[in-house]
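Listed next as structure tokens is one chain, alone, in the form predicted alone.
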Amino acid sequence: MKVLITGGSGLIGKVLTQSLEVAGHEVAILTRRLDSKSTVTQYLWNPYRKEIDADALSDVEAIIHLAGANIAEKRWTKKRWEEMYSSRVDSAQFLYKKVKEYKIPLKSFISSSAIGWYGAGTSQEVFTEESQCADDILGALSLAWESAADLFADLGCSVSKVRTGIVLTNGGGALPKMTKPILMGIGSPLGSGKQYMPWIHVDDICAVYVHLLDQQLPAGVYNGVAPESITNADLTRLLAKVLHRSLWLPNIPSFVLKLIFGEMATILLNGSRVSANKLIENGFQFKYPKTLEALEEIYGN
């Protein structure tokens, strides 16, 4: 099957490309900048300018939409929110229009989404795929993101959405940022440390996409998180253990994080449990269901 990936050069995209090729799929990526060192077929596009190489969609049977500006990379200004929205929502809508215009017989559209669907709060609720979308800024973004993916159902193809938690890998993302202060001897939990941090190993999130593509999982909405729930304090402690470092500083106060990160601090200071039961009930087997074994694999212990 020929699979086209947006965000193919990103954190998940690089590993997913390899996983799909191992599974026997032909993979191509959409990118705004060609990489001369890449061994993967690349096509130029610029969804902001509504530009795409028409050859990119030729013979494509499935699209995996991973594109999206990193939500935790910069302070949440109005301009940054416009970029995060456009890179996810507008880009999906643009793809839909082109697939429809070129009459591509697409079989499957699989979109990344986020546990931000459930909002930036801490509660005792364990959120499932049936839980309502939160009435906050993260919920609104996730709703628009998933609604754009749902457009593809009008073309007669299956649609799936993966609400992804924190992806654990030393290739980028949140984990290296958490690791650095611990290695420097200044690591400590954030705020109360009681907020939950739904996570998933990069190999497992890629396996979810491959299973959806190969119809080993029925199409639908899934929480892309591991079965084990863990708080920020416990994750910090396990990281220190795996890295053979001590934690001696007190928790970083909430007000300090708010001064540094502004509104974005809400995603650092809040978090609830998210259920992985739907994946498990549909036969998905996690390679790394436990936090400690995931961290030990990443750091070679």
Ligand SMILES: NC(=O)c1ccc[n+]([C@@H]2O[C@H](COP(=O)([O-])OP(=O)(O)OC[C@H]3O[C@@H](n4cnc5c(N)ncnc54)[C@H](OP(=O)(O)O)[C@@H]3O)[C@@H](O)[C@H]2O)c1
The other form holds:
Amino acid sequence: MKVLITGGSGLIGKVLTQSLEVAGHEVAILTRRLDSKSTVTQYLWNPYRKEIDADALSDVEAIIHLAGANIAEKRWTKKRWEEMYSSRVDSAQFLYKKVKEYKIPLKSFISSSAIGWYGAGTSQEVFTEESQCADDILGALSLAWESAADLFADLGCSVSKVRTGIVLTNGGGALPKMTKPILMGIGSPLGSGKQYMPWIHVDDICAVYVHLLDQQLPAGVYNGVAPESITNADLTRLLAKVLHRSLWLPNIPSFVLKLIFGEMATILLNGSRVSANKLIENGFQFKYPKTLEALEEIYGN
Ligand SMILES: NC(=O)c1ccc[n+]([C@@H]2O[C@H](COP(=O)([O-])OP(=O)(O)OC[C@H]3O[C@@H](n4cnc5c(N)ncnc54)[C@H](OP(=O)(O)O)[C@@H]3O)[C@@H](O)[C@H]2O)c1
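Moving on from the form predicted alone, kindly provide the form predicted together with this ligand as a structure.
Starting with the chain above, the whole complex follows.
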């Protein structure tokens, strides 16, 4: 199948491109900047300026929408927040208009979403795909993001949304940021350490996308998280164990993280459990269901 990935140059996109090619798909990516070193077919777009290389959509059967300004990269100023929103929502709406205008017979639109759907809170609730969208900024972003994906249903194609947890890989993202202080001997849990950190190994999140594309998973909404829940304190301890380091410092107080990261600290200090049951009930087999196995694979133990 000819597949187009928005944001295909990113952390998940790079690994997903390989997984899709191994599964026999023809992959191209949409990017704002061509990379001369990349071996994948690239097409330029600029969703802000409503520009896209028309060839990108020719014969495309499926689109995987991963584009989005990184949530954890910069402080959440008003301008950054607009960028995080527009790069996910306006970009999907723009693609929808183009697919409609060019009458592309798209079979499948699969969008990333995030566990932010369930909000930035710590509770004892275990959220399922049926749980309501939270009434906070992360919930609102996720709702708009998923609603933009739903537009594609009008075009007669199947729509899926993957509410992704923290993707574990040493290629970037959250894990290297957690690992660095531990390797320097100054690692410690964040805040109370009791907040949950729903996670998924990068190979498993890519397998979810491949299974949705190949219809081994029925289209719909899925939580892209591993079955094992873990708190920030336990994950920090497990990481230290896998890296053969010890933890000796007290937890980093919440107010320090708020001073450093501003409002963005909310995603470090809060988190609830998110259920992987829908994936499992639909026959998805996790390669890394347990945190220790995932970390040992990543760090080569
Ligand atoms: N990684 C995680 O832990 C995680 C967790 C939950 C959800 N997700 C979601 O999954 C998706 C992919 O994640 P990822 O970790 O692969 O992200 P990533 O490494 O930050 O890459 C995202 C891609 O989006 C494009 N992009 C960035 N800023 C943009 C902007 N302002 N306008 C348009 N495009 C922009 C970039 O592609 P170009 O520069 O080539 O245009 C970039 O390579 C994202 O939507 C993310 O929110 C990720």
